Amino acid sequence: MSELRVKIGEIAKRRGFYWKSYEIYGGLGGFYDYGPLGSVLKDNIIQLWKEHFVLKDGLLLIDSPNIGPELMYKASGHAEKFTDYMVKCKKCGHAFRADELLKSCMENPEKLDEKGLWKAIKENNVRCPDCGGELGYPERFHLMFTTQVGLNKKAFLRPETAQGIFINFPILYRLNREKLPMGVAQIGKGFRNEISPRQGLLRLREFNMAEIEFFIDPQADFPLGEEENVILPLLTREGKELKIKAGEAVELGILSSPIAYFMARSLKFLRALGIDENKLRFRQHFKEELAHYSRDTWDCEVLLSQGWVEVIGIADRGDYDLKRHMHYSGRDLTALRRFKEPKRIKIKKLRAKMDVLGPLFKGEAKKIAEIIDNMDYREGDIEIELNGKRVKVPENAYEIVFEEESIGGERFIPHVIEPSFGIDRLIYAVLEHSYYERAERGYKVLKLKPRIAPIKAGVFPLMSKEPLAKVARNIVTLLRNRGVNCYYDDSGSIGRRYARADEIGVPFCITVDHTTLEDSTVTIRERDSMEQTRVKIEELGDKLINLIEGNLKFEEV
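In the form predicted on its own, the structure of this chain alone:
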C-alpha cells in the first residue's frame, strides 16, 4: 500500500470522512461507513453532479428500487454474463480476482480470457499475495447478490442503476413529449459481490453510482456545441496517446459525437471537483474487454498512488437493452421517428376472396373477410378467433395486394449512450488529488474546492473569553442561517486551529479579535494562500457565499 494511501486513510478515519464498516465485529470486506465529513462531501459531489448534468443538460431524474426480479436480469444479460475470473490459493484458500493480480506484470489484463490469464499467471510466476502459495486455474465467479422476494420469487440486488431506467422507457418517453434525444439520470446504490475488495473506496460491494442513460436516434445529428473545442486526452485500444479537440476526434472517426460530448462534459465536471487534469485520460476498452451490452466503451481514468483507476465509464450500449426488454416483456419500447414531410410507401395487404370464403364459412364469411382485410401481411394459412373459437383460413381464401399509404413517421428502437460515475471512487480521487503538506512545518492540507468542501468556514474567537466568544457564536448562527456550513472552535492557539481546519479542507477561517469589537470587522483567512483580509460582519455572508460559488476571487474581497 502506498504511503499516500496510508495517509489519506489515516485522516479519513481520524477526522470522520470514512472507515471500514462493522469494525467491532471484525469488519466485512468491501463495505465502508461515511462519517460526518464524508457524508457531506458525498452529498456535495452529488449535488454538483446534478447541477452539472441534470440541470444543465435538462435530464429527467428518477429513483427506482435496489431489488429487481430475476426475469429483468435475464433480459439484461446480467444473470448469465455478469462475471469476473477468480483464482484460489491452493495453500490458504483465499480467493482473488485474476486480472487484478496481473496488473503489476502487464497492461490491461482485463482483455484476457481464462486461458490467457492462466498462461500469464504461469509465465509471470504470480503467487498468492497472502501466503505465497500456488494459485489454481481461473474460474468464472458471478458478481450479483441474490435474494428472495416473498416466499419463492428469486430476485437480485442491482449491479447498476441502468435497468430501472430502461424498463421505464415508455413512461419517460411519454413524459418527455415523445422527443429524442432524451437523457435520464439516476443516483443510488449498486451491489456487486466482488471477489477480493481490498482497495478501500476503490472496490466496494455496496457502492454509490450516478448514471445517465441518454436515448438517441442513431440517424439524427448530434451537435457538440460548445464542447467541440474541449481538449481530450485519449488512449486508444491501439495504444495511441492523443490530446485532441472533441470535434476533431469526431471528424477523424475516433469518437462518435455523443461519446465525445459526454467526455467533454465529464472532463469539465472533474475539473470542478479539483481533479488534476494532467493525471486524467480516457482509455478505450479492448474488444475482448467490452461488456456484453457494449459496442464501444471509454473509461475516464485518474492517476492515483496505486496507478490508473477508472472513475467514469462512457459506453455506447446501442439498442441492446431496449431490444432485449422488448423480447422478454412483450412490451413496445420503440420511439417514433417523425418525417419532415409525409412519405408515400407501398405496403402489402391481405384481401379476402368472398367467392372462396362463402362456400367454406357460409354465414360467417363476411365477418371473416372483415378480419382478414384488417390484418397485417403474412404468408401461409391464417388462424383467426371467431366467436371464441380458433378458425383456420386456407391460403387460397385471400390474395396479396399492394397499396400506397402516406405515413408521417416510423417506429425504431433508440440507441443509448451511458456515462456512469462511481461516486466513491471520485471521493477518494478528490482526497488524493487535494492532499499536500505545507513545506515549512509539514502540516497536512486538503485543498478541497469550496463548492464540495464539507465545511465551508471555521469561526474562531481570538480568545475563548467574552465578549469575543459571544460575537463568534453569533457569526456562526448568522452564517448557518444563510446556508453556510460552518463550525465554532476556541480550543488552542489560532495556529493550531488553522492547522486542524486545513486538514479537513475548510477553505476559509474567520477570526474574531479585539478590532472586531471596535469596528465590527473580522479577519478572513484563505486556506491555500494563507492570505488574510478584513471584512465587515454585515457583508460577511454575501462575500463568503460568492467565494464558495466561485463568483468572487479572494484577492477581490
The other form holds:
2 protein chains.
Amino acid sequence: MSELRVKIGEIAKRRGFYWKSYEIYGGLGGFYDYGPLGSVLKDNIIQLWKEHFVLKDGLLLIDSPNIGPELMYKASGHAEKFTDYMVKCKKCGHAFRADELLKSCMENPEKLDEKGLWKAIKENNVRCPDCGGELGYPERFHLMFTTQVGLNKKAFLRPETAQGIFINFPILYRLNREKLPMGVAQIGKGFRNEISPRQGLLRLREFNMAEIEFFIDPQADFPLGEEENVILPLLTREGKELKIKAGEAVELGILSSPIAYFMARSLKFLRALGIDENKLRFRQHFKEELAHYSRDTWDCEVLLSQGWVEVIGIADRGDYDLKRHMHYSGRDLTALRRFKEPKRIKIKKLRAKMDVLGPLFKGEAKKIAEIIDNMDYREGDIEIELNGKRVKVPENAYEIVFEEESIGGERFIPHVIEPSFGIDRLIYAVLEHSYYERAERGYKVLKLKPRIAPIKAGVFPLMSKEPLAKVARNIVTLLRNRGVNCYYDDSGSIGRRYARADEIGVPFCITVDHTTLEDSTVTIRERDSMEQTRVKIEELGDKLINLIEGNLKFEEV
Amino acid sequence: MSELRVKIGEIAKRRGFYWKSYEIYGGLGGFYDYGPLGSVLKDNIIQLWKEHFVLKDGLLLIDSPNIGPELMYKASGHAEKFTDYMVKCKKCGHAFRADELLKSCMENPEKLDEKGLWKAIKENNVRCPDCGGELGYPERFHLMFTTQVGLNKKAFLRPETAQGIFINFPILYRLNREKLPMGVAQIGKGFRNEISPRQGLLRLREFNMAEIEFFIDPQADFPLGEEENVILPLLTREGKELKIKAGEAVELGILSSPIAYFMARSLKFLRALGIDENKLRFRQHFKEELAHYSRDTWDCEVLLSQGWVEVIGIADRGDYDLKRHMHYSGRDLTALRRFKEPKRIKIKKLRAKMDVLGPLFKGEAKKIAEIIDNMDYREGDIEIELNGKRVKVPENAYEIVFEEESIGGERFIPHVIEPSFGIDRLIYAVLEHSYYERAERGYKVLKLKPRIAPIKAGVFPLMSKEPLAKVARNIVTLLRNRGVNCYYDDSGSIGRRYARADEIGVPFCITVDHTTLEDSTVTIRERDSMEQTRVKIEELGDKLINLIEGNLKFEEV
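Okay, that is the form predicted on its own; can I get the form predicted in complex with a further copy of the same chain now?
Everything in the complex follows now, all chains and molecules, and the chain you saw is the first one.
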C-alpha cells in the first residue's frame, strides 16, 4: 500500500470519515461505514451532483427499490451474464478474481476469457496471495446478491440502479410529455457480491452510485451547446492519447455527441469537486472489456496512489435495455418520432373473407369481420374476443392487403446513454487529491472545496473562559440556524485547534477574542492561505454563506 | 378503500409522486417507486429532518451498510425474535398477518399470543380475505431478508438502521470526545419481509427511515430547555387522553425527560411538514405490544383515512442493545461517568500467596505473583500468559483482599432513547393532510409547505409566442442557477396551468405577460390565497428564496 493511501485511511478512521464495517464482529469484507464527517461529505457531493445534473439539465429524478424480481434481471441479462471469473486456492480455499491476480504481471487481463486466464495464470506461475498455494481452474462466480420475497419469490439486490429506470420508461415518458431527449437520474445503493474486495472504498460489495439514463432518438441531432469547447483528455481503444475539444472529437468521429456532452459535463463536475485535472482522463473500453449491454463505453479515470481508477463510466447502451424489457414483459416501451409533416405510407392490413367466415360463424360472422378489419397487421390464426368468449379465427379467413394511410409519426425504441458515477470512489479520490502537508508546521491539510467540506466552520473562544466561551457558543447557534454546519472547540491552543480543523478540511475558523468584547468583531481564518480578517458578528452569517457558495472570495471579505 | 386514499393514489401515479414497483413484470408486493415529484419531496423532507435534528441538536450522522452479518443479528435478538404470526389459507395458499386479519373484529389484536390469535380467529370465524377459505393455525414467520456474502457467509438486510449505530458506539463515543448525552442519526433503507403488505406506502417491505439513537447516562439530569412548554397530546397505556405540557408530564411521572424532549421536537418537526396538529397523538404501547428490546415506547400517530397510523416511534431501549453487543462481541461498549471529585472506594483485589506459588512454579513464582497482584478482581482458577506460554494458576494460590483506591469515574452501559421516523408514512401523511378541493373551481390542491414542495415555481409565458416564451425560459435558467427547482409550461390556458401546478403543490406561479416586456416585471401568484403581485425580474430570485425559506410572507412581497 502506498504511503498516501495509508495516511488517508488513518485520518479517515481517526477523525470519522469512514472505517471498515462490523469490526467488533470480526468485519465483513467489502463493507464500509461512513462516520460523522464522511456521511456529510457524501451528502454534500450528492447534493452538488443533483444541482449540477438534475436541476440544471432538468432531469427527472426517481427512486426505485434495491430488491428486484428475478424476471427483471433475466430480461436485463444480469441473471445470466453478470459474473466474474474466480479462482480458488487449492490449499487455503480462499477465492480471488482471476483478472485482478494477473494485473501485476500483464496488461489488460480483463480482455481474457476462461482459457486465456488459465493460460496466463500457469505461464506467470501466479500463486495464492494469501498462502502461496496452487490455484484452481477459473470458474464463473455470480455477482448478484440473492434473496427471497414473501414466502418463496426469488429476488436480487440491484447491481446498478439503471433497471429501475428502464422498466418505468412508459410512465416517465408520459410524465415528460412524450418528449425526447429525456434524462432520468437515480441515486442510491448498488450491490455486487465481489469475490475478494480488498481495496477500501474502491471495491465495495455495497456501494453508492448516481446514474443517469439518457433516452435519445438516435436519428435526432444532439447539439453540444456551450460544452462544445470543453477540452477533453482522451485515451482511445487504440492507445492514442489526445486533448481535444468536445466539438472537434464529435466532428472527427471519435465520440458520439451525447457521449461528448456528458464527458464535458462530468469534467466540470469533477472540477467543482476539486479533482486535479492533470490526473484525469477518459479511457475507451476495449471491445473485449465492454459489458454485455454496451456498444461503446468510456471510463473517466482518475490517477490515485493505486494507479488509474475508474470513477465514472459513460456507456452507450443502444436499444439493448428497452428491447429486452419489451420482449420479457410484453409491454410497449417505444417512443413516438413525430414527422415534420404527416407521411402517406402503405401499410399491411387484414381484410376479412366473408365467404370463409360466413359458414364458420353464421350470425356472428359479420361482427367478427368488423373486428378483423380493424386489427393491426399480424400473421397466422387469430384469437379474438366476442361477447366475453374467446373465438379462434383460422388464417384462411382473412387476406392481407396494402392500404395507404396518413401518419404523424412512427414508434421506435429509444437509445440510452448512461453516465454512471461511483460515489464512494469519488469520495476517496477527493480525499487523496485534497491532501497535502504543511511541511513548515508539520501538519496535514485537506483542501476540500468549501461547498463539499463536511464542516464549514470551527468557532473558537481564544480561551475557554466566560464571557468568550458564551459568545462563541452563541455564534455556533446563530450559524446553525442559518444552516451552516459548524462546531465549537475550546480545547488546547488556537494553533492546535487550527491544525485539528485543517486536517478535516474545515475551510474557515472563527476566533472570538478580547477585541470581540469591545467591537463585536471576530477573526475569520482561511484554511489554505492561513490569512485572517476581522468581520462584524452581524455580518458573519451572510459572509460565510457567500464564501461557501463561492459568491465571495476571501480577499474580498 | 376510502375515497381520499383513492384520490391521493390517483394523483400520485398520474403526476409522478409514487407508484407500485415492477408493474410491467406483474408487480412485487410491498415495493414502491418514487417518481420525479415523490423523490424530490422525499429528499426535501429528509433535508428538513437533518436540519431540524442533526444540525440544530448537533447530532452525529452515520451511514452504515444495509447488509449485516448474522452474528450481529443474533446479538440484537432479531435473528430469534423478529417474527410475526402468519396464517395461511388452506384453500388458496395465500398468507396473512394474523393480527391484521383480526383488526376489524376486535381491539388490539397485537396483544395476543399464538393461542390467543387462533382462538380469536375461530371465535370470529375469520376466513381468507382472498378466497373465503379456511385459515390454518398461526405460525411464526421471520421478517428479515436473508442473503449470502462471498461464497457462504449468511447475512441479513437490516430491519432498522439502529444496529449499525450501536456496534460503532466505541468509535462514536471517542469522536464525541467521550461526552454524553450523544445523539447519533442515520437515514436510510430498512427491509422487512412483511407477510402481506397491502397498504400502499404504509406497509412496505423496503422502506425509508430516519433514526436517532440517543445515548444517555440514566443517572444524569436531562433538562428539557425550551421544549418544556410544548403541549403534547397523549394517550396512555391505560386509555387516558390528555393534553399536557412536556415539563408537566415529566413532573407527574407520565414521561421520562428524554422521551418528552423528543416528543416535543418531533411535534415541531411534524408542524414544519404541515401535518394537521388536530390529527396527531402520542400513544403509549401496551406491555404486550412492546418490542423485545423496549422498556417503554410511545408511537406518534397521525389520523389518516385508514385510521390512526404510526409515523414515529419513540422507544426507551434501556441498556439492552449495548449489553447484548458487549456480550456477543466481547468488546467494551461502556462509557465513563466522571465523578465531580475523585472517590475513595474499597475494591476487591487479588493477592498472591507465595507459599502456594513457590513450590508450584519455582523460579517463575515471583513473576507470576506480580501479575496476579495487578489483576482485576476475579474468581476461580486463573490462566495467565508468561513468556509466551499460558500458565494455569489454581484458585488457592491467591487470596482476596479489600484495598482503598482513588478513582475519577466509573464505567457504565449507557441507556438509549430511540426516536424512529417512517419517512414513507410521513410522505403519505403529508399528502393526505395537504389535500383539499377548491369546490368553486372544481380542482384539487396540495397545500404543501414551500420548504418541502418538490417544485417551487412554475414559469408561464402568457402565450407560447416569442418574445414571451424566451423571457420565461430565461427566468427558468436564472432560478435554477439559484437552486430553485422550477419548470416551464406554455401549454393550455393560464387557468389550466395554475390548476396543474396546484395539484402537485407548486406554491408559486410566475407569469410573463405583455407588461413584462415594458417594465421587466412578472406576476407571482400564491397557491392557496390565489393572490397575485408584480415583482421585478431582478428581485425575483431573492424574493422567491425568502418566500420558500419562510423569511418573507406573501403579503410582504
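Positions refer to the first chain, counted from 1. All values derive from a computational prediction rather than experimental measurement. By rigid core we mean the largest C-alpha set that fits within 1.5 Å across both forms.
S.K.: Is residue 407 one of the residues whose Cα moves 2 Å or more between the two forms, with the core superposed?
M.R.: Shift of 2 Å or more: no.
S.K.: Aligning on the rigid core, do we see the C-alpha of residue 126 shift 2 angstroms or more between the two forms?
M.R.: Yes, residue 126 moves 2 Å or more.
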